[in-house]
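As a starting point, one isolated chain is supplied in C-alpha cells, in the form predicted on its own.
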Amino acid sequence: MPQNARPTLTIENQGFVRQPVDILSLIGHTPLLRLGRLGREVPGVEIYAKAEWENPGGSVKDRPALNIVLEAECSGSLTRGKTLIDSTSGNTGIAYAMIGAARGFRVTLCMPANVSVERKRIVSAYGAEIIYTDPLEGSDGAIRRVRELVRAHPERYFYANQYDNPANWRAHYETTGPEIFEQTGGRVTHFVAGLGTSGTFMGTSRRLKELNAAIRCISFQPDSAFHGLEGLKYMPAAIKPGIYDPALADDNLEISTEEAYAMTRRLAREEGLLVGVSAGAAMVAALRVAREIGRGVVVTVFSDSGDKYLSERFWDEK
C-alpha cells in the first residue's frame, strides 16, 4: 500500500459479514423496548413494548399481510393473474403494497380519504392502486366498497379480507406471541393490545395463554365510534371482524383520542420514541394496567412509528 493511501473500509473488516437476505425475511423478530422514564410512574411494574416499526414495511401489519399472502399463494387463491384487494386504514395497505412489489403481483386498496397524507404517498410509492372511500364511514365504508368490487368482478380479485381471514391472527400466534415470551424470559404477566382487525390481540393472546395460562390479556379500543385513532375500532358500533372473539380478553379498556394524542407526544419528548397514535393509546392502557396491578411485567405493542402522522395537528398542542 502506498505510504499515504487510505485503507479501504469494508463491511467485512468491521465484523459485519452477512449473507444477502430477501426483504420479506426481515419481517418479525422486532426488539422489545423497556419504557424507562414513563415506566417509573409505577415502580413495581416493568413495562415493555414491541418496536414493530422495525419491520421493513414500518408496522406490525407486515406480519399478517405476509402470512395472508403466503397462505393464499399456497392454496392457489392468489395467482399471477389476480389482483390482491382489501380495505385498510393504511398500515396493512402499505404492507400489501410492499409485498406485492417484492413478489410481483398487483394490489388495489380501499381506504378512507382522511388517512394521513404520508400513508397515501407510501402506498402510491410502492405502485398500488388506491380507491378512496367516505371518511365519515371510516374503515367500515372501505370494507363495504371492497365487497362491492369483489362481487362485481370475482374473477379479477383475490380478496385478502384481513378482518375475517384466520391467517391474520395465526401470524401473531406463530411469531409475536413466542417472541414476547422468549424476550421476557417467560416473565410476562400481562399483555395489552388494541383492537382493529383484532389479529394482534387474538393471535398473541392465544399463544401466550398456551405458554402460561396465568398470563392476563387485556384489549383496548377507542371510547366512542367517532375517534381519531387510526387503525383501531370501537367494536360496539363497528362491523365486527370475523376473527374477533371478545371472550378471549380478561379485560377490555376504552381509551380517548385526547389521552392517546397526549401520550404520543410524551413518548417522543420523554422516551425519545417517535411513534404512532395507536402506540400512544397502547401506552395509556399499559400504564392503566400497571397502576392496577402494582407489580408485574406488562408487554404491549407499538404498532408503527410517528413519521406517518407528522402532518397531524396534535403534535403542535402543548
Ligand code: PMP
Second form
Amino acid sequence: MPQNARPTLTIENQGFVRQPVDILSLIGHTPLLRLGRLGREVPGVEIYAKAEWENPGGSVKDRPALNIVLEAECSGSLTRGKTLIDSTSGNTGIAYAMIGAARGFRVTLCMPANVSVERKRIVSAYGAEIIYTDPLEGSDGAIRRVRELVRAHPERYFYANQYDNPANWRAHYETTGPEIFEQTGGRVTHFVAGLGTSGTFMGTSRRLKELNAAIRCISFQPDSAFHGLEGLKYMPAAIKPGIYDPALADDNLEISTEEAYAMTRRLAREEGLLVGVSAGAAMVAALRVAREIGRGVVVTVFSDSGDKYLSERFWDEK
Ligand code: PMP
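Right, and the form predicted together with the named molecule of this protein, after the form predicted on its own?
Whole complex next, starting from this chain.
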C-alpha cells in the first residue's frame, strides 16, 4: 500500500452486513476490550474488559433483566396485564423499562430519590413509573418499599426481585461466562467483578469454573457503607442478596471511591474509554490482581459508560 493511502471503511470490509433485528436480540455478545495502555504497568499480564455499555439499554443489566422477564413469561408469573415491579439503583430499571416497552408490559420502579437525574429521565423516557424512597435508606429502603407494595397488591404485580431471583445469575452463566471463555480462546486465568446484586460475579464465575476449574474468580466491593460506587454494595452493611454466595470467590477486594474516581478519569484520558465509576473500580481491582500474579490473562467487566455520571464533580479533578 502506498505510504499515505488510508484504508477506506466499507460495509464489505467490516466482514458482515447487519440484517434488521429486534432491539432485544442486541443484548449480549459485547466486545472484549484489551486494556493495552493502563495494563502495560504489568507486562506479563493481559487485561481485558467486557464493554457492557454496548448493550441496547446501555449496561450489563440488560442481560439479567431480559432473562428474568423471559423466565417469568415461561413460568406464567408475568402474565398479560401484570406490572413488573422491582427496586433498582438505575441500570436494572433502565433495562426493565426498555424491555417492558419492547414487549408491551408496564414497569414500576422503586429507587432512592438521590439517584442521578440522567437515570431517572431515561427510565421515564421509556414510559416506566418511578416511586422514590428515602435516600438515607439507600437501595435497602427501595427493596423494603417494593416488598410492602407487593404484599398489599399481589394480584397487580410481578415482583422481579433481582436480588433473590436465580434468573439474574443464570443470565451471566448462559451468556457472559461462555462469551469470555470464547473471546479469550479459553486463555482466561482470572475473572474480576464487582458486587451489586452479585449476579454478574456469581453466574460468570460458576460458568468459568465449570469450563476450567483452575480459573480464579475475584470479587470486589466498596470499602465502606458510604461510598460513591453506584451499582455496588458494601456487603457487611447491606441486606445480603439471596443469590450471593461469598464462598464462590477465591478472593474479595475492597476498593475506595477515590481510587475508583481517579481510575475512571485515567480510563477516559489514557484509553479513550468514557466509562462509569464501577468500571473504574473494576480496573483498580484488575490491576491489583495483575500485580499480584505477574503472569496471566485477567478479564473484568465494565458495566456501563460514563455518560450517566457526567454531572459528577470528580471529572474536574486533576
Ligand atoms: N456496576 C454497575 C454500574 C451496576 O449498575 C451494577 C448493577 N447493580 C453492577 C456494577 C453490579 O452488578 P451485579 O448486580 O450483577 O452484581
